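Just the one chain here, the form predicted alone, laid out as structure tokens.
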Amino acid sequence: MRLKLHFSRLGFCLLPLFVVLACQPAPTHVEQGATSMAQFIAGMPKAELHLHLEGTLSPQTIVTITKRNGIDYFRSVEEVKKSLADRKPGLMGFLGHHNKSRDVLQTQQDFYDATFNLLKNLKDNNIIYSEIFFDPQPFTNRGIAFDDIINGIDTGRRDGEKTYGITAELIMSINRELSVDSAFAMLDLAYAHRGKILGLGLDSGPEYGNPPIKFKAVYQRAKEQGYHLTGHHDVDVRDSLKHIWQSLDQVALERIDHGLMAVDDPALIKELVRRGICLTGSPVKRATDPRMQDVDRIIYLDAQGVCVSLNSDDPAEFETGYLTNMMVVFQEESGYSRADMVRLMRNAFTASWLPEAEKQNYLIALENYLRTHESGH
């Protein structure tokens, strides 16, 4: 089964853009209290479309792997937590810790453990369907065999599916700061394993200077080989709107990861709605953030009819953690009703790359869940 959900409400406006939004009334909701809503969210069948394997390593998992591989950093949980706490704001500050923790993965067993452990966490969050990003290039560039990477991930995924009764698909990502030749080389290495990989993505950074159009030919080949296509378009990045338009009109991506800067372009909003292109939002929160990021942007886009879903991105690296807790925090900040939250989840299932019949089964189950719990009974 697979499902989907939706949030909505306005807190306060942080940007001039949201002056119009501030004039809109918050959606009404008749919840039975925070505990009741939290239980509703916890029990909701969920889909997650924007989740990085390398960002799901818990501090304890990182330490276990570093000791097994004889690595001379991250030798204690406290050291990992300090690295997280010391990150500078912005994408590049985030990547400083993320890339260091990612690099503890070195063997097929490491990739297996990371993936199997992730599926347990998905089960704990009642995520019944997921599409998981993984980035081969940083590993193959260090001499780790692509076969070891994909076989570890795929075996961990399949064992996790059998153990926990959920479905997980894989999206292989281009590291945008690397060369086009490197991306083509990754596709070549993956060719023998393409039945294990559902889609091709684009992540890492910096984004400015590495636009989607840089990899147009790579995406074209990937499409010919049967991959679905998506790509990251982070918030508060120079030329983000230009990059989203490139992805729609020239690269022909099927989904946009993040993409929330669309709030600044009414024509782009209309085009996203017209084409039915979904944004995989990730309203994460660091311990130093005064509030969850991007709540107002998501509310505004949702109100305009854009398909937006909620996703945890790198749950081990943000205070918001995995999807259930993220959704609880989002609901508290947005004031969204049960129906609103289910709408956002419906978006996730709709935007998934599931076969249509399976997608409909998940959507029916989600609607049944809402109907059973809508009045708090």
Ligand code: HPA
Contents of the next structure:
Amino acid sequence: MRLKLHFSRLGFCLLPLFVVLACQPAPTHVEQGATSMAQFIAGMPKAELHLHLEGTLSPQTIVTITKRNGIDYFRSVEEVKKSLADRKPGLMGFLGHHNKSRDVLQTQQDFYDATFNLLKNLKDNNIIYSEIFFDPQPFTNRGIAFDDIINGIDTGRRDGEKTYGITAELIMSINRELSVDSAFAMLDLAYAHRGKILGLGLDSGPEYGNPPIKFKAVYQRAKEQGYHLTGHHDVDVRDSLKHIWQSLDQVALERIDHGLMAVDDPALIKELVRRGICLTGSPVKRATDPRMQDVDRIIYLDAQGVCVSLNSDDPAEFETGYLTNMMVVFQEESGYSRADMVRLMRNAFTASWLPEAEKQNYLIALENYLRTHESGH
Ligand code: HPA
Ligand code: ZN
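Alongside the form predicted alone that was just displayed, please also present the structure of the form predicted together with the named molecule.
And the full complex, kicking off with our chain again.
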């Protein structure tokens, strides 16, 4: 559906700062109306809702931090790249490397640097609004103070927001393989910082045996404390559909991360549409994958009217990298038009936890972008 525009382009760009950012045209070397699809995607104002701070550490950043912290693995970029290349398939294979590189982060400065670097990458991808996951428990379990983690991340994103003129919110995530007591302890540690954190998530693995219902009471308390609620339902996980139903009916999650196994359950698809619950899809590709993952599932769900968005998840750990590149690959594999790509991006803004008025402004900015860049190849 197209929004009616009530602003001239100039008048529109005189709206508040966040809208000014959103209405920036594609890079200046690109001729209006003659942009290639890749340029169109690059210049599109974007939101990203499924992005793990710990999955954004580049091989070079990892090596810089291991040297600084005197860590005896990942001493060279080649070593990090080999570990990435040697991963086993599936979620647990992915987590093997992810957790090892996550563990190089130790000090407040490390968390600051990781976050500030990430915001630079977001800016380069025209991501004007993001909600970023971070997982405190593996760090606090190793004796790192919660305050060091959150203060490093919060200061890094505030400085990044000022430097790059973008907005970055935070989602604190439960490690699902850990105990309910541990999740409650994390919530207690976060209490004094809850103004800095927008939502509570659920990630890591294995997912089978650690369903969303396990954390129902934690989610309930988090909701009482003002957090938004989301949770991971990775693809190709046993009982994924059961977990998604649990999250809708018993845990009252507002959003489903991944959730693409819904393609296999027509009743679930209907329910997602009826309730307007959005899925944060992550159609990534590893170097060893013959094709990008999940393209067909996303096309199917989109055609059924499910609100599904595109997200990069762990851009340093997948060949598809950050959002612009990932969207370009998705467009090539799906054959989606410009309007289709904008519809998926509308879904990201719709699914975001932005205040309603800001959300509407961003959505208008996106429609304006499509209107002014509609032609081309
Ligand atoms: N799923 C589960 N845990 C994760 C993910 C994911 O996609 N990314 C980082 N930790
Ligand atoms: Zn994820």
